[in-house]
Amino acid sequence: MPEPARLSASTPSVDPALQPRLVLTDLDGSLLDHHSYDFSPAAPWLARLKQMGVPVVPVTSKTRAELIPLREALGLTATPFIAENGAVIGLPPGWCHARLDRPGSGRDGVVIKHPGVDIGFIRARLKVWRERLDIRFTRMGEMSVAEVMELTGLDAVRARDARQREGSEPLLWEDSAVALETFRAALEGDGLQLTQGGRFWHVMGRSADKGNAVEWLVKRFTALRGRMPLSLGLGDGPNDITMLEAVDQAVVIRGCHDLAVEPRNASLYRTDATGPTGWSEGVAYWWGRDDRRLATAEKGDAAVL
């Protein structure tokens, strides 16, 4: 295995000890184990970040329905989330703007933003291009709950939640690499994009990726807080690249796959460990060595929203 990249962070424009902080993280294969979905190796750092008042924001391919119980289990109900690879942004009350956001509804109680396009449009165009190009793929919406369970290892409840799409459609590609590029070009003509996750390809609106959603959320944080946060991003897959390029400090967690993850970020660290153990390794690399900065944050200067 090649030596991981361990480059020093560029010097921030202000003293990092005085700068609020924000963690943006992928879930599957990163904060959550790829197979068991366990996050216990990351629990000590999650607790420490919560004590410091540093928001930890899930940035995931999962749906809003899947995130409702997960946010509770992870202790992240007071922080925002980015779902469906950037197609859905959820804002809890403390992150809402009185003039810009309508009150949230539903049992998760968050305000939902949709940067992309409606799921109905996506599915209609997928039907058109499958017939017109004579290509083979299976949408998640066409799979039974049992099939989703078998592919993902989810139980029946979580598999049903995974099928509740709002702004993106996962699919299993069953054709050639040449056909995939033809399909990608056709989608681009519709204002759609194709991105690769750990298990599925995902189709969504062109502006709805993790990077754009992270940039929007950082701007919202800055507007509410009055200062730009020092942002740390962690992910393990190709669909995390735009997120890792949108943050100040990036961590590529060693994945349980052979997919290339090569973000353009000068402040990049690659972990030796996988999953939540790698997640903790990455957080500790960037923020676990400078006691002065962490001590300042622990005294109350970290972001609390």
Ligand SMILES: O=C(O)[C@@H](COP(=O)(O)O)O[C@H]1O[C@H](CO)[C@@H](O)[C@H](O)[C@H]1O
Second form
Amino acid sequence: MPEPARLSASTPSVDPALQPRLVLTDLDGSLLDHHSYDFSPAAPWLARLKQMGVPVVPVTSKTRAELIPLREALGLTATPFIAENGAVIGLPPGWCHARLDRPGSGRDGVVIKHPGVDIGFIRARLKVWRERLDIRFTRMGEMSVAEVMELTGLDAVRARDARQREGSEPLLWEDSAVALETFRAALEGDGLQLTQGGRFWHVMGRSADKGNAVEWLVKRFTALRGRMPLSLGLGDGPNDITMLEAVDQAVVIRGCHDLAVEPRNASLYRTDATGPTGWSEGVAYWWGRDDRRLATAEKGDAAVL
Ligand SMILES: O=C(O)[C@@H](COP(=O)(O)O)O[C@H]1O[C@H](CO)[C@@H](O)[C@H](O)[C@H]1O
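What I would like now is the form predicted together with the ligand, since the data block earlier showed the form predicted on its own; can you produce it?
All chains and molecules follow, beginning with the one already shown.
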């Protein structure tokens, strides 16, 4: 899959009432509670967006295997998903392009794209750099299911699904901040990058971050519908920054961690609440803002008439 060119974060100003919408959302710590993975505080907004025909796209470092039951539970089986921080993109039939995609042979006819590099290469390079640089970390693939459960609070089935990586490897960093920068530079030489989630560091291909995947999906939307969507992105972690810089309207959800999340996006709202309550706060902020703007414009029109 060719690497998409960076789009500008700001679209030309089009009346939001006329422009189709697209919501792109992180999962852990955003749509899902960081600790319990509950999403019920966001359910009313999810239902409302579905009713309005606004696609809600999960953009997560979770795996494709983890997303199968989650998309069902969230009612998002008809929308695409971005998994493993952008290394895996899933397109349901309604998002496939007659000329560009072979019909999906997987579950529900979903077509899978792999914009990054293979997990085998990532694991081989991690082994090389650990020995050569004498650095300490533990890869998720080296952890037992019980250890993943202990670290994440996931149950056994979900912890097993989290270990089924295709294009990114989470790891626990157990060395100094200086060693981390040496490691980062070594990975860059291999065409790999490091990003940080709420719990783990993640290694994946240079072109496979959340921002690149979101830009690719926005282009796909535009190619299918003939109109560029107004995109709203929501996230709580450093691995969400590229996504929050690629969308028109961004929401930084207050994290359950001390990690800095400073995306360069002029249209940015920071929530007071954490997790799915913060998620609803962020969606309501942007929807309310556009509704108020439209109401004012309508009043203005009426005055002119
Ligand atoms: O690094 C982390 O904290 C999270 C981040 O996930 P998001 O990108 O916030 O959905 O992802 C890892 O841990 C999850 C459990 O908390 C696992 O479900 C994911 O597979 C793993 O990548």
